[in-house]
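The chain below stands alone and is given as structure tokens, in the form predicted on its own.
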Amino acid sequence: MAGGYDDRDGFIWMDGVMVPWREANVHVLTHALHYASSVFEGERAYNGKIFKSREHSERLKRSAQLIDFEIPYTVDEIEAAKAEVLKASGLSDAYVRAVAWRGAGEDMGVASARNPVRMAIAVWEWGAYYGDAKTKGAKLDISKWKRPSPETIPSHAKAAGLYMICTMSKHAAEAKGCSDAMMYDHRGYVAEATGANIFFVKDGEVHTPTPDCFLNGITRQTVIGMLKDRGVKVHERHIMPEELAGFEQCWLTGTAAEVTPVGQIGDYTFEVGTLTREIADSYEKLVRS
């Protein structure tokens, strides 16, 4: 595929119907456009099979409930729709985006209970999220924005509105020649990157922030399981900024990021070491098994 995301060949599943790609549109007074009443999933298919597909569909449903709406499709129906659109795409290795939102309806203020909930699924080709960082190690900025307290947002929902500060952070990072930005949380602990969880290595053991105010990623959970299966000790804990200087290796995890080594965060540098490469290789084998 080439060109803008609104001008491509193919089909998008939308509200139960396969719609030509260029016709998969919504009205300008769609509630989600104005008030961010939208949730989504990013998934990858390998060899024609979506990795952890059902877990993603289940999380999509939970995310909607956390921001106070119900998706009008069961998990089984969402699974069938993803399979349908993946087949229609003709792709075996692909990125899958499922999104649900409050549409245009009788309400156009903050409240939107009378508006219909809509859903779409699109599939496209998408290579390495961080380009050549998989071999060289990504360079991260440190964001000025912090992940908010769970008392202020539904932090465990994969909701569109929660990514506003991520977009700003990533733009600022790219302007500095970085691939992404690492964010602290509202207490000042290390949290995550703008769209990926983060891991560190020290003395053969792995340390990763406790996901108590940000998304506990499906890839994050998968990698923790892989590490434990290898007998590697994993510490899920609060990590202070001053600890960054003592870590030897670092990597990011996410559906888009997969397992991406990090070579630098701000002024701190990390080696793309053996454990990082082994986990990246093992993850690649797992998703294609």
Ligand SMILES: Cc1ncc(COP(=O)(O)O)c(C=O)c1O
Given for the second form:
Amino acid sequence: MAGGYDDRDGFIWMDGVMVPWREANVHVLTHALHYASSVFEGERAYNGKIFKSREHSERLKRSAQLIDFEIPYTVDEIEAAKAEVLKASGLSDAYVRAVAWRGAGEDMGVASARNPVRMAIAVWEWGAYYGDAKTKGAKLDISKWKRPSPETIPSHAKAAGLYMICTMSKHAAEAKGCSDAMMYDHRGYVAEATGANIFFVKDGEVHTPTPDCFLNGITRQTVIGMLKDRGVKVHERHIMPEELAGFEQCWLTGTAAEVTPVGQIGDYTFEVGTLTREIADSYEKLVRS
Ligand SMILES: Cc1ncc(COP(=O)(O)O)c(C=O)c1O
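I have the form predicted on its own already, so could you send the form predicted together with the ligand?
Following is the full complex, with the preceding chain placed first.
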């Protein structure tokens, strides 16, 4: 049985070298710890191969640029580093976490131009993100927090600062016996869950929010492609809260969540229907193909 995330065997890639897991530490005056100057990726390897690995590395670089720093490694170097850590882990089905942040250095105020940018990659085993929701359908709370406008924060970055309200939403949801929370955006449209995108089905067609103030997930884009290949009509549009009552099926997509059926959001209920099951099964096959 693995211990806490800081107390495990194995190696973590840190700033270009493999470091024993328990020694992969940072100083308390790390800029990112105080000011959220950090970006990350969540990826999954299946049968020893990271699904859409390059797209994740490219997004990591882009996220850093969006929050105003440059990761000092090329996409090819990040790819090689991820492969090295995965191999060292001995795992074939695994979760891969790459993270880059402004470290400790000469600056300790809000500005941080003189501090080094650092990076680490860790790999571990992570099963179903929502437990048995894959078969039963997840139960979601509705968060009081709204996804912020792109004029307020770089909302397309996978950046630590954007997750503060996600953690709070998820804690409130779990206290009510839910697995997660659905969030509206700053305009009141349906947005996403705290770590996954959302899809709805009505009359055989699929509706999903336009990702104009949240992450256009790699899984989301993959699933839209799968639906289109099947000839299913996909509407990417703004979705009003009052429409929730009229949708028949719902699922979440994300690297960690994969395709997870949703059975309930607040007082609205959904069936774990045929299209949901088919898409979940096809995704499972695709990532292993
Ligand atoms: C807030 C948020 N939205 C959406 C997603 C889905 O993104 P992806 O499918 O690229 O993992 C994630 C997971 O990374 C997320 O954290």
